[in-house]
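Single chain ahead, by itself, as structure tokens, in the form predicted alone.
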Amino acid sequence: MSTRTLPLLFINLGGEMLYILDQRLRAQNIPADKAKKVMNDIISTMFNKKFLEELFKPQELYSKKALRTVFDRLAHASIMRLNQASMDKLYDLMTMAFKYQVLLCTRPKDILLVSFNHMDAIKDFVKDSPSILSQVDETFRQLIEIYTPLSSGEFQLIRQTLLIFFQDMHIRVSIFLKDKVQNSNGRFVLPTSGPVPYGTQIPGLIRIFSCTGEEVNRLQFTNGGNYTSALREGSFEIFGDRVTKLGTNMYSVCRPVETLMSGTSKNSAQHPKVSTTPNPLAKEELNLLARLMGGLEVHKAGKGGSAFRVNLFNTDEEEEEALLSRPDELCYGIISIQATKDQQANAELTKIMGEFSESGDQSPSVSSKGDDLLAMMDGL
């Protein structure tokens, strides 16, 4: 397992939820400034100095349950709200779309390509606000000196790292299912056909050496595809032409985007059972998480209902429905806990609980977020 998968996993992920977010924001037809201000309180939360200083330290990917936790909370640092059920769609589209582009690479750095193109694209977002488009510049810096000096074996592991993650999620989606690059059962197809990874060559050919390394024989065979040479590699500087058109904004188009559920598939295809055995590295993905939260902030909807919700089906009902069809393992219990020794033992964590229960002009949902999110992150 790679120490330094973490980063690009919540910058790809953050890169698809902005894509979706912006596409529902337009065809929900809410007004141009309170759009903005979404995309550019989530992005500045995003890139919130304190919160990457603990992201980019090599540390162990942690469990798709506090994963989920932080993007809960991230989707929900502006005025902007959604329900459980449109919070799941969101979260499943995010994770399908980036596992199928990890999947596509034509080879293990490809991937660092696929996250600049990420954040070209968040960068558009906030060209017209210089604070946070510095914040975005500053991450970008710290991609290109981590990550472009290491070896194609640091980058095949952190590829690995990646597909284990995503190793158990099959859902379905309409794009993809339309355009015939994913199965009924939510297995992706990969292609036979296309360029080769940059810098190797069209299969079809073995060369034979003998012993002083004297090219003695070439034999031909049939490779099964229609493979062409890479025309050349994208760039890996701040500016670019990445080449890869993997990690651009596919709902750019406008297309209606499902997650499909169908009888018994809805939880043994789409949502495997997430086992009760307590995890001996919880106290330690805890405090991790906890340290991480600490840089995020949920806004505060104030008297003058600026909050408004977002709908990721299309109409109420289909949403309505969803929540109640929702699979049994992913409706987290409530527990309650008694935090007194920890507030002797971290300081940290104790100012962090102490924002969580903050109270005042909150509505009932935004009041209550924090206890959800204490029992959740309990729950780990």
The other form holds:
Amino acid sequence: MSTRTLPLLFINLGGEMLYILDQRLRAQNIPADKAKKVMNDIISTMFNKKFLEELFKPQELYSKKALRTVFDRLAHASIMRLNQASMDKLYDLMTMAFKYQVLLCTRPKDILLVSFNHMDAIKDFVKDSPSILSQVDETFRQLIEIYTPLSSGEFQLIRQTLLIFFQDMHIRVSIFLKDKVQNSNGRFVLPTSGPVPYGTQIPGLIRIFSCTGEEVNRLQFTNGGNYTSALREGSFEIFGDRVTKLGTNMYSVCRPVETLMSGTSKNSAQHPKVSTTPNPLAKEELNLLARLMGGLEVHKAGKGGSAFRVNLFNTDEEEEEALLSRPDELCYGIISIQATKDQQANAELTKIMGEFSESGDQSPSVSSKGDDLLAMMDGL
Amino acid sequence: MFHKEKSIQIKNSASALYNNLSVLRIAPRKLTYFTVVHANVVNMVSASWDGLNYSHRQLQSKEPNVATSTSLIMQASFCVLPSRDLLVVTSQKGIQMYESDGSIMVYWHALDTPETPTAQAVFARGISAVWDNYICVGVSSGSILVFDIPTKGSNITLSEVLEEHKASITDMASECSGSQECIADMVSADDGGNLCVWKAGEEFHLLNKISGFDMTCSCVKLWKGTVAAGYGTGQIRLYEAVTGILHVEINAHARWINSLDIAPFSGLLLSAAEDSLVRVWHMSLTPETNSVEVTHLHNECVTDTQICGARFCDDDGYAFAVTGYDLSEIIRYTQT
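Please move on to the form predicted in complex with the partner chain, as the form predicted alone is already shown.
What follows is the whole complex; the chain from before opens it.
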């Protein structure tokens, strides 16, 4: 559908990821200098120029698998390590948070304000690192340039595209359940109260006009809700009050980030079946991954004792338990790619491409795409 | 005034699209067909009137004779012509037309999709049967494709391309096929909120253009020469089609309106929006004074659901059905 959805999806999910990692780094008392290095490395990779060039090209949204792989790589862009279970939980939280924000936006254009809230927070994370800050600022300007001229209908198309991506995801998030913004069946609460969107009137009035344009009658009706007037419009400039709280950091050190896995799949027939055969990644998706890997520095575990593990759960036992008890239909089936440059990366991707051409039924002319991609990899 | 009936379960949840429900009543067989779009699939349910039999079918959006290449579906709609009923499915790749039971595809029209994606998305959206023998389909560029439909068979041809809208078509509607005499046959709406009113024929003729003030009109209906238009701001406006005179303006919903329907025999109007509410209104026209009146009759709240489709199940408006984003059921209501 909309070919301009991917940058917004990536930036908002990335923003949520940073909120969660920041909270966990502090909850686990990771030394400040290490924590800062992790945040800076990840943000720097997220806003890598070549990577963003690829991201901002008009294109269809990536598959869930491809996007999950991108974020896997991103989370490991520094000296921090996450086990499978923690990475799964991190991704669940990120996606459910952004799904919530997209659904609760009162009008489609507010998704841009949500993105700006994330961008504002990211800028704050790197405010002491001028070079990374300027990368982020540059991207901010690009977002403003591309998105502010779009019409409300085009924003609605972006929103509809995002909602297809999030379709049927009902993972329960503890912080949402506690705040009563999510029901126990995993669906979000959509209140019929509160301010109407900017540009909308409170429902309840019927106005009848004559042929000459004069109002001849007014009728009221009960709107079945409890609405108030719209708030002022948020700012679409590089600095400004966004007004909406969606997209701001809802985590703090005292609020744990748990997800509940049990009872999520109330009716397993509703969840999309996850294929166990390797799903061919489209050429575009592989391109993005290649760019991402090209921009990564090599961080070997145990190098001078600087690497460390972060746990999204309270204990190691909990983490292990979560991995074992994760329902099948919620497994992401990530493609694992080692974080080494050049030769190894080439070989790894070649191997994956090889696997895909064997799986037959799903891949359209993979071989020609593979050739192009490998040629491109050689150039990195 | 209305009470909830037993819902119909569907195989997938409904996607967040405009007008995501189409209903076809087959009186001779005491059946009603429903279609709901989920990503690249159309879920079809055939429900018997006694409530005992339900059969399901799924249609995929893809080019015929090509193994893969699926694309997302924007809309599926039944088109009722005097001689036949067809199911039209519009997607990112093109337009498919099926026999109304979804059994056979009778026609495929490919859209011009560029080699590499462009900033302007490409898709077809907005479907309407017009007059006796036309089906019109809108395109993201703002063009409207007019297809000439023979009384039977698959010899469907593209008769004309109407280039009047500058923004993506959102919805189209018509009235008057066969016997009745109407001035305006069809209305089309776009992302910019602009409405075009047309007279059908071998060459379609533009009768009027109604400006939208940059607020997207997502759904539109035509009844007795009156256009009912639903907007992203939650407003409903009733215009006189040929003159563009605004008769009624309703602050109807607190969120984007995704569906409008009219029961032609009773003048009931149905509106549904992302605010979880479905509202029933009554329209009355007084031709002598050229006035239009609207009264509000009823509200239904589908808790925690952003409604994406609402349709009357019959021409009197005795019953209506509703779909919502992430909901795997068609909710039904009938008059008490």
